[in-house]
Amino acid sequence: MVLFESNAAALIRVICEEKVMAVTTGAGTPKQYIAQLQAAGIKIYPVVPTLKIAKKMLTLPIDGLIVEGMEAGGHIGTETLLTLLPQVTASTELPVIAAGGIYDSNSIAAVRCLGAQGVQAGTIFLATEECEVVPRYKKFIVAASNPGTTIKKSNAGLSARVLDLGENNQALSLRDAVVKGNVVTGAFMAGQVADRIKRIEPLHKVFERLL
(Lines of atoms letter the chains of each structure in order from A and count residues from 1; the text may use other names and numbers.)
(Lines give C-alpha, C1' and ligand atoms only; values in the text may rest on other atoms or scores of the structure.)
Protein backbone atom coordinates (compact mmCIF):
# COMPACT_ATOMS: atom_id res chain seq x y z
CA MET A 1 0.00 0.00 0.00
CA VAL A 2 1.73 3.17 -1.23
CA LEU A 3 0.43 5.87 1.08
CA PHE A 4 1.29 8.91 -1.06
CA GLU A 5 -1.18 7.81 -3.75
CA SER A 6 -4.16 10.15 -4.10
CA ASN A 7 -6.62 7.27 -3.72
CA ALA A 8 -5.02 5.82 -0.58
CA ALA A 9 -8.10 6.42 1.60
CA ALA A 10 -10.35 4.68 -0.93
CA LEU A 11 -7.97 1.72 -1.15
CA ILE A 12 -7.91 1.41 2.64
CA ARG A 13 -11.72 1.23 2.64
CA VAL A 14 -11.64 -1.58 0.07
CA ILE A 15 -8.97 -3.44 2.07
CA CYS A 16 -11.16 -3.24 5.16
CA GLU A 17 -14.31 -4.29 3.30
CA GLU A 18 -12.55 -7.31 1.81
CA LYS A 19 -11.15 -8.36 5.21
CA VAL A 20 -7.56 -8.65 3.95
CA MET A 21 -5.45 -10.42 6.58
CA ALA A 22 -2.48 -8.05 6.50
CA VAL A 23 -1.38 -4.88 4.75
CA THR A 24 2.09 -3.54 4.09
CA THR A 25 2.54 0.23 3.93
CA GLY A 26 5.23 2.46 2.49
CA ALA A 27 6.00 5.99 1.28
CA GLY A 28 4.36 7.59 4.29
CA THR A 29 3.03 6.85 7.76
CA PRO A 30 -0.01 4.61 8.25
CA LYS A 31 -0.90 6.49 11.45
CA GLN A 32 -4.19 7.96 10.20
CA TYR A 33 -5.42 4.55 9.00
CA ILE A 34 -4.37 2.35 11.92
CA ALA A 35 -7.64 2.54 13.89
CA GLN A 36 -9.63 1.77 10.74
CA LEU A 37 -7.44 -1.21 9.84
CA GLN A 38 -7.36 -2.60 13.36
CA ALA A 39 -11.14 -2.37 13.64
CA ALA A 40 -11.30 -4.65 10.59
CA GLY A 41 -8.86 -7.09 12.21
CA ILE A 42 -6.09 -6.36 9.71
CA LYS A 43 -2.42 -6.65 10.68
CA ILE A 44 -0.14 -3.73 9.75
CA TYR A 45 3.43 -4.12 8.53
CA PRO A 46 5.15 -0.87 7.48
CA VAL A 47 8.09 -1.14 5.08
CA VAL A 48 11.16 0.64 6.46
CA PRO A 49 14.40 1.52 4.61
CA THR A 50 16.26 3.03 7.60
CA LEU A 51 16.62 2.48 11.34
CA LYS A 52 15.29 5.99 11.96
CA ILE A 53 12.05 5.26 10.15
CA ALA A 54 11.81 1.86 11.82
CA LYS A 55 11.98 3.47 15.26
CA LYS A 56 9.33 5.98 14.22
CA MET A 57 7.01 3.18 13.10
CA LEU A 58 7.64 1.32 16.35
CA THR A 59 5.97 4.16 18.27
CA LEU A 60 2.71 3.16 16.53
CA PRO A 61 0.54 0.12 17.38
CA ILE A 62 1.74 -1.96 14.44
CA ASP A 63 2.13 -5.74 14.19
CA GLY A 64 5.60 -5.97 12.66
CA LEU A 65 8.07 -4.44 10.22
CA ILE A 66 9.34 -5.18 6.73
CA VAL A 67 13.00 -4.18 6.54
CA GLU A 68 13.94 -3.40 2.95
CA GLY A 69 17.54 -3.14 1.81
CA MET A 70 18.65 -1.12 -1.19
CA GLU A 71 19.08 -4.38 -3.12
CA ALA A 72 15.30 -4.41 -3.58
CA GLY A 73 13.42 -3.25 -6.65
CA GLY A 74 11.23 -0.17 -6.65
CA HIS A 75 11.53 2.69 -4.17
CA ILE A 76 14.53 2.16 -1.90
CA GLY A 77 16.72 3.73 0.74
CA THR A 78 20.52 3.83 0.91
CA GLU A 79 21.33 0.93 3.26
CA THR A 80 21.93 -2.72 2.40
CA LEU A 81 19.83 -5.43 4.02
CA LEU A 82 22.95 -6.90 5.63
CA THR A 83 23.66 -3.71 7.58
CA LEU A 84 20.08 -2.58 8.26
CA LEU A 85 18.36 -5.80 9.28
CA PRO A 86 20.37 -6.62 12.43
CA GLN A 87 20.01 -3.04 13.66
CA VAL A 88 16.23 -3.24 13.40
CA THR A 89 15.87 -6.73 14.86
CA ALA A 90 17.92 -5.58 17.84
CA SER A 91 15.46 -2.74 18.38
CA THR A 92 12.19 -4.67 18.62
CA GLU A 93 10.62 -7.96 19.62
CA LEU A 94 7.93 -7.61 16.95
CA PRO A 95 8.15 -9.89 13.89
CA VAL A 96 10.57 -8.56 11.28
CA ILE A 97 10.35 -9.51 7.60
CA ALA A 98 13.42 -9.13 5.37
CA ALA A 99 13.15 -7.77 1.81
CA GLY A 100 15.73 -7.17 -0.89
CA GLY A 101 17.85 -9.79 -2.66
CA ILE A 102 15.75 -12.82 -1.74
CA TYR A 103 16.31 -15.60 -4.29
CA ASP A 104 16.34 -19.05 -2.66
CA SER A 105 16.48 -21.04 0.58
CA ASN A 106 20.03 -19.82 1.20
CA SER A 107 18.75 -16.23 1.14
CA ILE A 108 16.15 -17.13 3.74
CA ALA A 109 18.69 -18.90 5.93
CA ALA A 110 20.98 -15.85 5.79
CA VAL A 111 18.36 -13.33 6.91
CA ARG A 112 17.09 -15.66 9.61
CA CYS A 113 20.61 -15.60 11.06
CA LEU A 114 20.22 -11.82 11.30
CA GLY A 115 16.93 -12.07 13.17
CA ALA A 116 14.29 -12.02 10.43
CA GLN A 117 11.24 -14.22 10.91
CA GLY A 118 10.18 -14.20 7.28
CA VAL A 119 10.92 -12.75 3.86
CA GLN A 120 9.23 -10.58 1.27
CA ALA A 121 10.18 -11.23 -2.36
CA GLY A 122 9.03 -9.58 -5.56
CA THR A 123 11.48 -9.74 -8.45
CA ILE A 124 11.75 -13.54 -8.45
CA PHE A 125 8.02 -13.78 -9.11
CA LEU A 126 8.00 -11.37 -12.06
CA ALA A 127 9.67 -13.87 -14.38
CA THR A 128 7.12 -16.62 -13.79
CA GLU A 129 4.66 -18.00 -16.31
CA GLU A 130 1.74 -17.02 -14.10
CA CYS A 131 2.77 -13.38 -13.59
CA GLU A 132 0.49 -11.00 -15.50
CA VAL A 133 3.04 -8.32 -16.43
CA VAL A 134 3.60 -7.89 -20.17
CA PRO A 135 5.96 -10.51 -21.70
CA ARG A 136 8.55 -7.80 -22.50
CA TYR A 137 8.99 -7.11 -18.78
CA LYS A 138 9.81 -10.78 -18.14
CA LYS A 139 12.25 -10.90 -21.05
CA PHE A 140 14.12 -7.85 -19.74
CA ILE A 141 14.56 -9.53 -16.35
CA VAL A 142 15.90 -12.73 -17.88
CA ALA A 143 18.27 -10.69 -20.05
CA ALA A 144 19.65 -8.72 -17.09
CA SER A 145 23.34 -9.24 -16.39
CA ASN A 146 25.48 -7.71 -13.66
CA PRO A 147 24.88 -4.85 -13.19
CA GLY A 148 21.40 -5.40 -14.56
CA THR A 149 19.75 -2.65 -12.53
CA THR A 150 20.28 1.02 -11.89
CA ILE A 151 18.79 3.70 -9.62
CA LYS A 152 16.65 6.45 -11.12
CA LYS A 153 14.18 9.04 -9.86
CA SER A 154 10.54 8.00 -10.13
CA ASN A 155 7.56 10.22 -10.96
CA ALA A 156 7.22 10.90 -7.24
CA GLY A 157 10.81 12.15 -7.09
CA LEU A 158 11.96 9.16 -5.05
CA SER A 159 14.92 6.91 -5.79
CA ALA A 160 13.86 3.64 -7.38
CA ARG A 161 15.80 0.59 -8.52
CA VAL A 162 14.87 -0.36 -12.09
CA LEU A 163 16.23 -2.54 -14.87
CA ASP A 164 18.99 -0.76 -16.76
CA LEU A 165 17.55 -0.25 -20.25
CA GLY A 166 19.87 2.56 -21.28
CA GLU A 167 19.71 6.35 -21.28
CA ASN A 168 16.56 6.50 -23.41
CA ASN A 169 14.54 4.85 -20.64
CA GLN A 170 13.18 7.61 -18.38
CA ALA A 171 11.67 5.15 -15.83
CA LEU A 172 8.76 7.41 -14.95
CA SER A 173 5.78 5.09 -14.68
CA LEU A 174 5.46 1.58 -13.25
CA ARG A 175 2.06 1.22 -14.94
CA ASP A 176 3.61 1.98 -18.34
CA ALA A 177 6.05 -0.87 -17.74
CA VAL A 178 3.62 -3.44 -16.34
CA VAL A 179 0.70 -2.83 -18.70
CA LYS A 180 2.22 -1.31 -21.83
CA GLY A 181 5.84 -2.46 -21.82
CA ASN A 182 6.81 1.10 -22.81
CA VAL A 183 10.62 1.22 -22.95
CA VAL A 184 10.73 5.04 -22.88
CA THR A 185 8.48 5.95 -19.95
CA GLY A 186 8.12 2.59 -18.23
CA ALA A 187 9.75 2.07 -14.83
CA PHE A 188 10.69 -1.61 -15.07
CA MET A 189 11.28 -2.01 -11.34
CA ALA A 190 13.41 -4.97 -10.28
CA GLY A 191 15.87 -5.82 -7.54
CA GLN A 192 19.51 -6.73 -7.97
CA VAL A 193 18.50 -10.37 -7.74
CA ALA A 194 17.36 -9.99 -11.38
CA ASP A 195 20.97 -10.75 -12.33
CA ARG A 196 20.43 -14.33 -11.09
CA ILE A 197 17.22 -15.02 -13.00
CA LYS A 198 18.00 -16.81 -16.27
CA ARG A 199 14.65 -18.19 -17.43
CA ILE A 200 10.90 -17.74 -17.24
CA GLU A 201 9.58 -20.64 -15.20
CA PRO A 202 6.40 -21.89 -13.51
CA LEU A 203 5.58 -20.45 -10.11
CA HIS A 204 6.00 -23.78 -8.32
CA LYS A 205 9.66 -23.85 -9.36
CA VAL A 206 10.29 -20.59 -7.53
CA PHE A 207 8.67 -21.94 -4.36
CA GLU A 208 10.69 -25.15 -4.60
CA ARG A 209 13.87 -23.06 -4.73
CA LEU A 210 12.75 -20.98 -1.75
CA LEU A 211 11.77 -23.97 0.36
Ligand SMILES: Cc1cc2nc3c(=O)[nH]c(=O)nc-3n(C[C@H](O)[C@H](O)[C@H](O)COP(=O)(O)O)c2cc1C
Second form
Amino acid sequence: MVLFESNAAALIRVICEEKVMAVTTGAGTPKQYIAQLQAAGIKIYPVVPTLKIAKKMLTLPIDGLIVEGMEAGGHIGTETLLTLLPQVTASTELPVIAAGGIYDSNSIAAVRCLGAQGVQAGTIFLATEECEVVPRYKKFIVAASNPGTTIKKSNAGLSARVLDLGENNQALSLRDAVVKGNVVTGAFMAGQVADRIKRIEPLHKVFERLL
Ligand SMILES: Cc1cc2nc3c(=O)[nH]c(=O)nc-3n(C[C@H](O)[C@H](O)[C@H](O)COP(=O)(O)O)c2cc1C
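Okay, that was the form predicted alone. Show me the form predicted in complex with the named molecule next.
After this comes the whole thing, all chains and molecules, with the earlier chain placed first.
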Protein backbone atom coordinates (compact mmCIF):
# COMPACT_ATOMS: atom_id res chain seq x y z
CA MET A 1 0.00 0.00 0.00
CA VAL A 2 1.02 3.59 -0.67
CA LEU A 3 1.62 5.17 2.73
CA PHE A 4 1.21 8.81 1.72
CA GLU A 5 -2.47 8.26 0.88
CA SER A 6 -4.70 10.20 3.29
CA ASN A 7 -6.69 7.04 4.11
CA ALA A 8 -3.59 4.94 4.95
CA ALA A 9 -4.63 4.34 8.58
CA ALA A 10 -8.09 3.17 7.50
CA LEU A 11 -6.56 0.85 4.87
CA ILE A 12 -4.24 -0.66 7.48
CA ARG A 13 -7.28 -1.34 9.69
CA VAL A 14 -9.02 -3.18 6.83
CA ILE A 15 -5.82 -5.12 6.04
CA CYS A 16 -5.67 -6.23 9.67
CA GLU A 17 -9.36 -7.15 9.83
CA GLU A 18 -9.12 -9.18 6.62
CA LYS A 19 -5.93 -10.87 7.87
CA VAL A 20 -4.17 -10.73 4.51
CA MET A 21 -0.95 -12.75 4.48
CA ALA A 22 1.49 -9.96 3.68
CA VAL A 23 1.49 -6.24 2.98
CA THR A 24 3.94 -4.34 0.79
CA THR A 25 4.46 -0.69 1.62
CA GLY A 26 5.86 2.23 -0.36
CA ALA A 27 6.18 6.03 -0.38
CA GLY A 28 6.79 6.39 3.35
CA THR A 29 7.80 4.37 6.39
CA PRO A 30 5.47 1.70 7.81
CA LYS A 31 7.02 2.27 11.27
CA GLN A 32 3.86 3.50 12.97
CA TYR A 33 1.80 0.55 11.65
CA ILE A 34 4.24 -2.30 12.35
CA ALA A 35 2.97 -3.27 15.81
CA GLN A 36 -0.64 -3.29 14.56
CA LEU A 37 0.21 -5.41 11.49
CA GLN A 38 2.34 -7.86 13.44
CA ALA A 39 -0.37 -8.29 16.09
CA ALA A 40 -2.65 -9.39 13.23
CA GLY A 41 0.00 -11.86 12.00
CA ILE A 42 0.66 -9.95 8.76
CA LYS A 43 4.11 -9.97 7.17
CA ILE A 44 5.57 -6.60 6.13
CA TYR A 45 7.66 -6.08 3.00
CA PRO A 46 8.60 -2.42 2.35
CA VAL A 47 9.39 -1.53 -1.28
CA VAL A 48 12.77 0.22 -1.50
CA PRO A 49 14.29 2.20 -4.41
CA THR A 50 17.74 2.90 -2.84
CA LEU A 51 20.26 1.22 -0.54
CA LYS A 52 19.85 4.09 1.92
CA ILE A 53 16.11 3.49 2.29
CA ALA A 54 16.72 -0.29 2.41
CA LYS A 55 19.10 0.19 5.34
CA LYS A 56 16.59 2.44 7.10
CA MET A 57 13.86 -0.18 6.68
CA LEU A 58 16.22 -2.88 7.97
CA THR A 59 16.30 -1.11 11.34
CA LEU A 60 12.59 -1.98 11.68
CA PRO A 61 11.25 -5.46 12.54
CA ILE A 62 10.16 -6.20 8.96
CA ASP A 63 9.96 -9.61 7.24
CA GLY A 64 11.74 -8.82 3.98
CA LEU A 65 12.31 -6.19 1.33
CA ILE A 66 11.13 -5.58 -2.20
CA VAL A 67 13.91 -3.95 -4.20
CA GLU A 68 12.44 -2.02 -7.13
CA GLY A 69 14.58 -0.77 -10.00
CA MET A 70 13.85 2.34 -12.04
CA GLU A 71 12.88 0.19 -15.04
CA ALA A 72 9.66 -0.67 -13.18
CA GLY A 73 6.22 0.74 -13.93
CA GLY A 74 4.59 3.23 -11.55
CA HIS A 75 6.36 5.34 -8.91
CA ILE A 76 10.10 4.79 -9.09
CA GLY A 77 13.50 5.92 -7.84
CA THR A 78 16.64 6.43 -9.91
CA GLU A 79 18.60 3.18 -9.39
CA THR A 80 18.64 0.22 -11.75
CA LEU A 81 17.77 -3.23 -10.40
CA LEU A 82 21.06 -4.71 -11.68
CA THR A 83 23.14 -2.45 -9.47
CA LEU A 84 20.81 -1.95 -6.50
CA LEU A 85 19.71 -5.54 -5.90
CA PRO A 86 23.14 -7.07 -5.10
CA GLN A 87 23.91 -4.18 -2.73
CA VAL A 88 20.72 -4.85 -0.79
CA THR A 89 21.05 -8.65 -0.77
CA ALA A 90 24.58 -8.22 0.59
CA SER A 91 23.17 -6.13 3.45
CA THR A 92 20.62 -8.56 4.89
CA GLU A 93 19.75 -12.17 5.58
CA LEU A 94 16.05 -11.38 5.18
CA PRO A 95 14.27 -12.47 1.98
CA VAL A 96 14.66 -9.95 -0.84
CA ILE A 97 12.16 -9.77 -3.69
CA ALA A 98 13.26 -8.19 -7.00
CA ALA A 99 10.92 -5.89 -8.95
CA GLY A 100 11.36 -4.15 -12.29
CA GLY A 101 11.60 -5.61 -15.78
CA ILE A 102 10.56 -9.18 -14.95
CA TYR A 103 9.37 -10.87 -18.15
CA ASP A 104 10.17 -14.60 -18.13
CA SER A 105 12.07 -17.43 -16.42
CA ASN A 106 15.37 -15.92 -17.61
CA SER A 107 14.56 -12.70 -15.76
CA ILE A 108 13.91 -14.74 -12.64
CA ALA A 109 17.19 -16.66 -13.08
CA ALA A 110 19.06 -13.34 -13.47
CA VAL A 111 17.76 -11.83 -10.23
CA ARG A 112 18.30 -15.09 -8.36
CA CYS A 113 21.97 -14.84 -9.35
CA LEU A 114 22.01 -11.46 -7.62
CA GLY A 115 20.58 -12.89 -4.41
CA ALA A 116 16.82 -12.37 -4.82
CA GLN A 117 14.53 -15.02 -3.39
CA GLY A 118 11.47 -13.99 -5.34
CA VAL A 119 10.13 -11.53 -7.88
CA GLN A 120 7.36 -8.94 -8.07
CA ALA A 121 6.00 -8.08 -11.51
CA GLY A 122 3.37 -5.60 -12.62
CA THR A 123 3.55 -4.63 -16.27
CA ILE A 124 3.45 -8.17 -17.69
CA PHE A 125 0.04 -8.65 -16.10
CA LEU A 126 -1.48 -5.54 -17.70
CA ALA A 127 -1.65 -7.03 -21.21
CA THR A 128 -3.51 -10.16 -20.13
CA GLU A 129 -7.05 -11.11 -21.11
CA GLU A 130 -8.03 -11.24 -17.45
CA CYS A 131 -6.71 -7.78 -16.52
CA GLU A 132 -9.58 -5.36 -15.89
CA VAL A 133 -8.01 -2.19 -17.35
CA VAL A 134 -9.77 -0.69 -20.40
CA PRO A 135 -8.84 -2.44 -23.71
CA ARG A 136 -7.07 0.73 -24.91
CA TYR A 137 -4.51 0.47 -22.04
CA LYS A 138 -3.64 -3.09 -23.14
CA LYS A 139 -3.34 -1.98 -26.79
CA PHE A 140 -0.92 0.81 -25.79
CA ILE A 141 1.25 -1.72 -23.92
CA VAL A 142 1.40 -4.00 -26.97
CA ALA A 143 2.19 -1.03 -29.25
CA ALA A 144 5.01 0.24 -26.97
CA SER A 145 8.38 0.01 -28.65
CA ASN A 146 11.80 1.02 -27.45
CA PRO A 147 11.62 3.39 -25.65
CA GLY A 148 7.92 2.87 -25.04
CA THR A 149 7.92 4.51 -21.62
CA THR A 150 8.95 7.81 -20.11
CA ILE A 151 9.19 9.30 -16.61
CA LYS A 152 6.67 11.95 -15.60
CA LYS A 153 5.74 13.65 -12.34
CA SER A 154 2.53 12.17 -10.97
CA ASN A 155 -0.15 14.27 -9.27
CA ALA A 156 1.55 13.40 -5.96
CA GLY A 157 4.70 15.13 -7.26
CA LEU A 158 6.62 11.84 -7.45
CA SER A 159 8.37 10.42 -10.51
CA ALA A 160 6.36 7.73 -12.22
CA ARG A 161 7.19 5.58 -15.24
CA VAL A 162 4.32 5.70 -17.71
CA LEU A 163 3.74 4.79 -21.35
CA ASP A 164 5.04 7.53 -23.64
CA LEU A 165 1.86 8.85 -25.25
CA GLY A 166 3.35 12.17 -26.35
CA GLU A 167 3.34 15.75 -25.09
CA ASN A 168 -0.44 16.03 -24.65
CA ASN A 169 -0.53 13.25 -22.08
CA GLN A 170 -0.29 14.84 -18.62
CA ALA A 171 -0.20 11.47 -16.81
CA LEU A 172 -2.09 12.81 -13.80
CA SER A 173 -4.35 9.96 -12.78
CA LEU A 174 -3.91 6.17 -12.86
CA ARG A 175 -7.65 5.82 -12.38
CA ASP A 176 -8.35 7.88 -15.52
CA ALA A 177 -6.09 5.51 -17.47
CA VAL A 178 -7.43 2.27 -15.99
CA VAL A 179 -11.14 3.11 -16.03
CA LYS A 180 -11.56 5.72 -18.78
CA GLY A 181 -8.53 5.22 -21.04
CA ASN A 182 -8.22 9.04 -21.05
CA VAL A 183 -5.08 9.90 -23.05
CA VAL A 184 -4.91 13.47 -21.72
CA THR A 185 -5.21 12.97 -17.96
CA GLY A 186 -4.52 9.23 -17.65
CA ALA A 187 -1.25 8.01 -16.11
CA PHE A 188 -0.77 4.82 -18.12
CA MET A 189 1.79 3.38 -15.70
CA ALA A 190 4.00 0.69 -17.22
CA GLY A 191 7.59 -0.49 -16.96
CA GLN A 192 10.28 -0.64 -19.63
CA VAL A 193 9.44 -4.31 -20.08
CA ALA A 194 6.37 -3.08 -22.02
CA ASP A 195 8.75 -2.98 -25.00
CA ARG A 196 8.97 -6.79 -24.84
CA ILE A 197 5.22 -7.42 -24.70
CA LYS A 198 3.93 -8.13 -28.20
CA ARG A 199 0.43 -9.49 -27.65
CA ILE A 200 -2.46 -9.69 -25.20
CA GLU A 201 -2.36 -13.17 -23.69
CA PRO A 202 -4.30 -15.27 -21.19
CA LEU A 203 -2.76 -15.16 -17.72
CA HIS A 204 -1.73 -18.82 -17.83
CA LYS A 205 0.58 -18.07 -20.81
CA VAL A 206 2.35 -15.40 -18.77
CA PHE A 207 2.85 -17.84 -15.90
CA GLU A 208 4.10 -20.55 -18.29
CA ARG A 209 6.75 -18.10 -19.52
CA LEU A 210 7.72 -17.18 -15.97
CA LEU A 211 8.02 -20.77 -14.79
C1 LIG B 1 -0.21 0.14 -13.34
C2 LIG B 1 0.71 -0.04 -12.17
C3 LIG B 1 0.28 0.34 -10.90
C4 LIG B 1 1.11 0.17 -9.79
N5 LIG B 1 0.66 0.56 -8.55
C6 LIG B 1 1.44 0.33 -7.47
C7 LIG B 1 0.98 0.67 -6.16
O8 LIG B 1 -0.12 1.18 -5.98
N9 LIG B 1 1.80 0.41 -5.11
C10 LIG B 1 3.04 -0.16 -5.28
O11 LIG B 1 3.76 -0.38 -4.29
N12 LIG B 1 3.51 -0.49 -6.50
C13 LIG B 1 2.73 -0.25 -7.59
N14 LIG B 1 3.20 -0.60 -8.83
C15 LIG B 1 4.54 -1.21 -8.97
C16 LIG B 1 4.40 -2.75 -8.97
O17 LIG B 1 3.94 -3.19 -7.73
C18 LIG B 1 5.73 -3.44 -9.31
O19 LIG B 1 6.70 -3.19 -8.32
C20 LIG B 1 6.28 -3.02 -10.64
O21 LIG B 1 5.25 -3.02 -11.60
C22 LIG B 1 7.37 -3.98 -11.05
O23 LIG B 1 7.99 -3.59 -12.25
P24 LIG B 1 7.42 -4.01 -13.71
O25 LIG B 1 6.33 -3.07 -14.00
O26 LIG B 1 8.61 -3.83 -14.59
O27 LIG B 1 6.98 -5.45 -13.61
C28 LIG B 1 2.40 -0.40 -9.95
C29 LIG B 1 2.82 -0.80 -11.24
C30 LIG B 1 2.00 -0.61 -12.35
C31 LIG B 1 2.50 -1.05 -13.71
